[in-house]
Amino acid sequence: MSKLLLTLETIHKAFGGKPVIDNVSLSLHQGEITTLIGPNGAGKSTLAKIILGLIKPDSGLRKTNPDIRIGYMPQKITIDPTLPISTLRFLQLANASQTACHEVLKSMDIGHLAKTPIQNLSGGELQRALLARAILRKPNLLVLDEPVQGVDINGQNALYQMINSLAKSLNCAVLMVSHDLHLVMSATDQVICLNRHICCQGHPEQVTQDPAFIDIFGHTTAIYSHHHDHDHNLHGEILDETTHAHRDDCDHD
């Protein structure tokens, strides 16, 4: 049984008398990827902040394992364009050594960008830099808010594969907040559909057939199930490593 890192029990939160989170309970286990989805205004960001410990619920319990170490990747950052700060220096602001920062940048395949001003990074490069900063201290819970924001389709696939690899190599729990239903469904172990309360939750294929999910999102396109040991083309087809030919061994509904 994987280690339980964090639980929420019957969490309620309101702002200005308006309920934002109502009766939410969940558990996050080491080694599992959980994706939080829901429409705008569903309370996803508020729930993520409660999980991070940034805000307190009005009622209910937040319980954490004593050994928990949390890494956080925000949806976006705003840096003054006139501020002279390199990608390496940006990571060092997390009180990490230069050696550790170089190593984590290399692990994200952006080691060659260490001296590049962070404002000059492309969308995909910036997301990798933010992810690198989040894993500097080797967290066992990684919270990612829209991790593929501003990234093209090929970059999104690569980032999701990287997140899956990190979950295994760090043996950490991953909580992703995402609107990207199709791609994220093939990159997660469980889905929690939130609309102030938890409408449904479970494995991706199970959730997409739930009436509560369909009521919010409608019927989605095919969901591809795989073990992240191969690449897909733009149509979701598997590419052979040597010939990039289509193979028919990917299960889909």
The other form holds:
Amino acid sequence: MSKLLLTLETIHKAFGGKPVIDNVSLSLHQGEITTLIGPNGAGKSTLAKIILGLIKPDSGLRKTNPDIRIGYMPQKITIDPTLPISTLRFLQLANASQTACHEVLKSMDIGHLAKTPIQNLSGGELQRALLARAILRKPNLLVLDEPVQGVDINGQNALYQMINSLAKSLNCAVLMVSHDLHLVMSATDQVICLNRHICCQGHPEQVTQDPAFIDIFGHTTAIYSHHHDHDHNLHGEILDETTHAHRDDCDHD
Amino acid sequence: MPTETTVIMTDFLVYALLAGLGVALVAGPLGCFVVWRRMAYFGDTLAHSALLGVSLGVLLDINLNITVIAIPLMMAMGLVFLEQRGFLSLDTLLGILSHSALAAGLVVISLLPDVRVDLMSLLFGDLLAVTKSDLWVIYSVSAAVMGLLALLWKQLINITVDSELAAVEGTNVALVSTALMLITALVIALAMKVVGVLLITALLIIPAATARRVSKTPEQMAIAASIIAMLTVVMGLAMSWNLDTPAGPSVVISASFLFCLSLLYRRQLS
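The structure above corresponds to the form predicted alone; please provide the structure of the form predicted in complex with the partner chain.
Starting with the chain above, the whole complex follows.
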């Protein structure tokens, strides 16, 4: 049995009286990849921050293994342009040696950007730099908040491959937040669909048999098919919130 | 042979110069954080509450050194409290607190029975009235601030880059940002003597902004800002001495002049 790293038990969180996380329980095991999906405003980032310990829940328990080392890749960071800081220095803030930083930058294919001011990196380069900082601490739990946001499908495959091989080499648990409701990384062990409460969870379907799918998406993306107990509009916002109620096929109580 | 008058004149000029240099030394690195963390308006708010601190101290007969630090710190805590309630933007809250504090300070001063407070020296500084005991206060507080900054430097840079990443990696963000707030209140209380409450933010941010143009690391920028701030004190006092202009505004105008000069400097693309 792989090591249990973190559990959440019946977590509730509200902001300004509005519930954002409602009765969520989950556990993260070493070596397992979990993808957290859900529509906009479903509380994915809030749940990720509760897992990280950045937000205290109103009620419920967060238990961590004493050996836990968390690496965190935020969705985005904004560093004021007046702060003169190179990409290398940014990585060194994770308490890592210069050699270790150079190595990890090279492994991310951005070794040539070590001296570049971090504010000058492109979106994709910055994501790699953030991932580099997250893994510098040799974490056993890697939390990635929308790591493929704004990256095209090829870049997405490359990033998924990188995350997958990192997860293997570090033997760490991965929690990945994704805004995409249907396409998740094929290596995912567990998909959790969040809509304030956990509305469903399971394994993504492998679709590698279908050559047309592989043509379009490559091998690293899989379709997660699931039935929502709510509807979305084109922006991923939940429609008709007032009539939303738990149905029988919701696998929680 | 120097007359008695010139001896006294040079004496207070030396005191003024030493006081200004002592404050400029710490205004440089702290000003960098004010610029990096976009705290200019926050600095203004603390400065205006320092004025309220002085007037309340005189009114209630409490040691001014205490009220001039305590009132800005209370204001900062009130700000954190209101910000967490989240019904107004930080910008608006700062505007409300900053100007309320300034107005309250001015009203309280007007209520004092006899004129025991020189309003102009509070608003624009009174560098030329610095005494030997002021110098002791300035240099001990400066030393304490430098010590704190050096001790917390890495954590301060870390929370400035991204406080959530820093928190996940084990930095006590609340403690470090509270320390920065305390340091800011201390430096503002010192800088009041040099440039007065209305111009404190200028002494913090103009040298830092000038230093940005010649720096490649946070440390370079902090040291450069210190040197530039000290240079502007020397220039400002020289100007004040020769043209008989008020010392505080002269220091700030020297800082602005150096900033304009720095705009002419073209950085080589690396």
